[in-house]
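Shown here is one chain on its own, the form predicted alone, set out as structure tokens.
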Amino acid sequence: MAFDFDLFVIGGGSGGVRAARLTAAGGAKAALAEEFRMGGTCVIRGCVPKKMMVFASQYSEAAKEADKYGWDISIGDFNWPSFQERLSTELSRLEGIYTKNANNAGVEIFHQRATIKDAHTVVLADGTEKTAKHILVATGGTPFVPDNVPGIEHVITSNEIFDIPELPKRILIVGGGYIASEFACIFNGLGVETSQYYRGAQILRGFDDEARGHLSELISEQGVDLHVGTDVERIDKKDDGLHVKSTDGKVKIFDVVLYATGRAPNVKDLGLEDVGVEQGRGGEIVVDEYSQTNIPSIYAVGDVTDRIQLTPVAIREAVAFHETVFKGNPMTPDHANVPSAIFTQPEYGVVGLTEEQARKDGPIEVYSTAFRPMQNAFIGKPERVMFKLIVCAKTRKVLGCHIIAPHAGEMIQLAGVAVKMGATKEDFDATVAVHPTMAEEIVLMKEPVRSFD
């Protein structure tokens, strides 16, 4: 059967364009539907403009410490729409790159929505239908709100937040995960008061309680008004603003509340399930190791098929997914001590195990240390960063680390190479200490703080 395309690719995230991009430039014939921006949610809607955010959010706090630096400064009101305007600017540049780079490797782009009529055909949204000897799915999340609180129709996800016409006075944020938490440090950053809602016990839930602990504090000693075990009951818009009434029976008033209360794969009228493509309960795409589906010609890469939702995992898979089905050289994306980072204030980096995942496996020893690092300690700044290594104590490899400080994510990148490539901790001991710096502790921890069998 001849087909119209080697390869048909259905999302321009950052997964989509690399597998459109390597086949077309190897030769094979490739296209690519996007129906909204070409970049994906890390460029258009997530890490991106959120990072941009962080750093603006960042620079009230670093006037007042410059102050006590001996520095004679004034800061007034934060600006939106300039900041808006530069925003756009900025993420339509990045665009443009990505559509400029997948034409120039010979990608055949179609802006529209295309959905999956069989194995080997997707239609597009003007009805044209276009066949391929392989389909990968790329589609990406998208923000979960639940159904059930009345009133959430006055809510917004972190797909709108970066488009609201003015920064808010007051603004909740519902959820406890990462994009909860760096939400409401930005906001808190940017002079507006904050508060943030999670139904769980605390913050963060899959990462280290004790990092979990530590940074719930700071983000509370910072000025975001965080309540746990708390969650809506309802919402009411009403002339001065929308009167939240939480589980706890209060009622207060908000600006704006952004529900960030999880993602969910992109999968809505997409066709999986006329083609019969195996889902899992939360609708992701199950693969296998080589990122195919139950239908051999239909893979599926990133966020939609809900392993580790990353932008550069997502681009691992799609490279595994180009070596083998059209290179012949079968790749299996490596998922194991994957670094990440939180971009809270301080960030929260981390690669490999929490305690509580190391200890079911055990023995192991927790080294951790918890102080002001000099800049703080100079202007009688209270702020403790935090260091903290697992190491299996049969081994002597180093199982995780996490680090809550200023940077945190710069350094992480680093201790992930350590980690991958299996360091002891008498590796860690032998490295010379970068002195004076906070990350240095990392090779100075020389005790154990507890030991598990």
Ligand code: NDP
Second form
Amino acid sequence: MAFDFDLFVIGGGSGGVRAARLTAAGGAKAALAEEFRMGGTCVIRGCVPKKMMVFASQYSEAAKEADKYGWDISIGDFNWPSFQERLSTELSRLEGIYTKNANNAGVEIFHQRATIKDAHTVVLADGTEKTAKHILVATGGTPFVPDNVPGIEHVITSNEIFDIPELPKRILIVGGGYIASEFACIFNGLGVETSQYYRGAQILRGFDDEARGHLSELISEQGVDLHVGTDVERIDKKDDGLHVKSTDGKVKIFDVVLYATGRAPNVKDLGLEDVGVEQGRGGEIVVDEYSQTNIPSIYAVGDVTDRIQLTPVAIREAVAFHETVFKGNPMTPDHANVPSAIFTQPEYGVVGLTEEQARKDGPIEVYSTAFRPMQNAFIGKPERVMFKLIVCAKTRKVLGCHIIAPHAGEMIQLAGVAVKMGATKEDFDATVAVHPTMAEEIVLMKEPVRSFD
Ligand code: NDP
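Let me have the form predicted together with the ligand next, following on from the form predicted alone.
The complete assembly is shown below, putting the previous chain first.
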């Protein structure tokens, strides 16, 4: 049977573009449909604009520190429209690069929505049908907002945050995950009166307990009004703002309420049910280790499969898909020991197991230290950094590394190599310290602070 394409990709984000580009560059016929903007969540309304906001929000603190370091500096208000204009230019530039790279590789791009009609056919929004030997679903995720809160229609999500017309004076951020914690620090740094409500006992559920405690203390100390064990009961829009009644019975007024309560797979009306593609309870597309669905010609990569919702993971999945399907080289993406960073201020970099996870298999040793780094001590700033290693007492391998410090994202990338290679505590110890740095502590921790059998 002749198909229009060897591969039709739905979704122009990190995973989809990589798969389409590799396929077309390898000489096969590849097409890609994107209904919004090329680049996907990461480039258009996720990692990239978020990181720009992180950078912007750090200057207020930097100015305060510079003053103590001897500089005569005064910093005015943050100019949100001017920042937005520059952000918009940068995103358009990146979108252009994504489009150009795909075009140059020979990918045919359809700037419209596509849905699946059958195992080998997609339908474009204009009604055109295209057939393909393989279909790859890479539609990513979309913010999830609970529908059981009266007044929820007044809130925004991370999809809208970069486009709000003016910087709020008072913002409430709901949630305790990556996005909520990052934006709490961002808005606090921009000079916005920032509150964060999280329903559980401690933010960042699933991360290392000691690190969660350390980070939430720092976030509070910086000025974020963080309430754990607190959720939103109802929201009323009045002339002076959004009146938010919380589960502790209090009512506070905010200009913007940002819900960062997780992301759901972007599968609505894609045609998956009609074709019989298996989905999980949250709607995620169920795939095997080669990213293949129960319909042999249909594959899926990235957030829509809800394995690990991270851009570099989606890219790895796309590469493995391409090797398997188009190069006859079966390859599975490696989801073990994936380093990542939460871009709070300071950042939290992590690779491997938490102490709580490692204790289940035991025996382990825990090495941990928290201290004021030189740059803070010099100016009397109390903020402490944290370095933590979790070591298997039998093999001596470092099972987990947790760093809370400025630039921890950069540090964990390198620590991630060591952990991935199976480095032992003694390998860390054998490495000479780089002095004077914060990171040298990672090779200088002599005695475990606790051990478990
Ligand atoms: P997360 O899953 O990290 O956090 C969701 C938060 O919302 C949790 O605290 C959760 O609470 C809370 N929540 C869920 N449902 C409700 C509800 N009905 N009412 C109140 N609170 C609720 O999701 P995010 O949206 O922060 O991020 C999504 C994913 O995107 C992340 O998992 C991550 O993989 C990725 N990401 C990565 C970044 C990075 O690498 N730096 C940055 C941003 C996102 P509970 O814990 O109780 O369930």
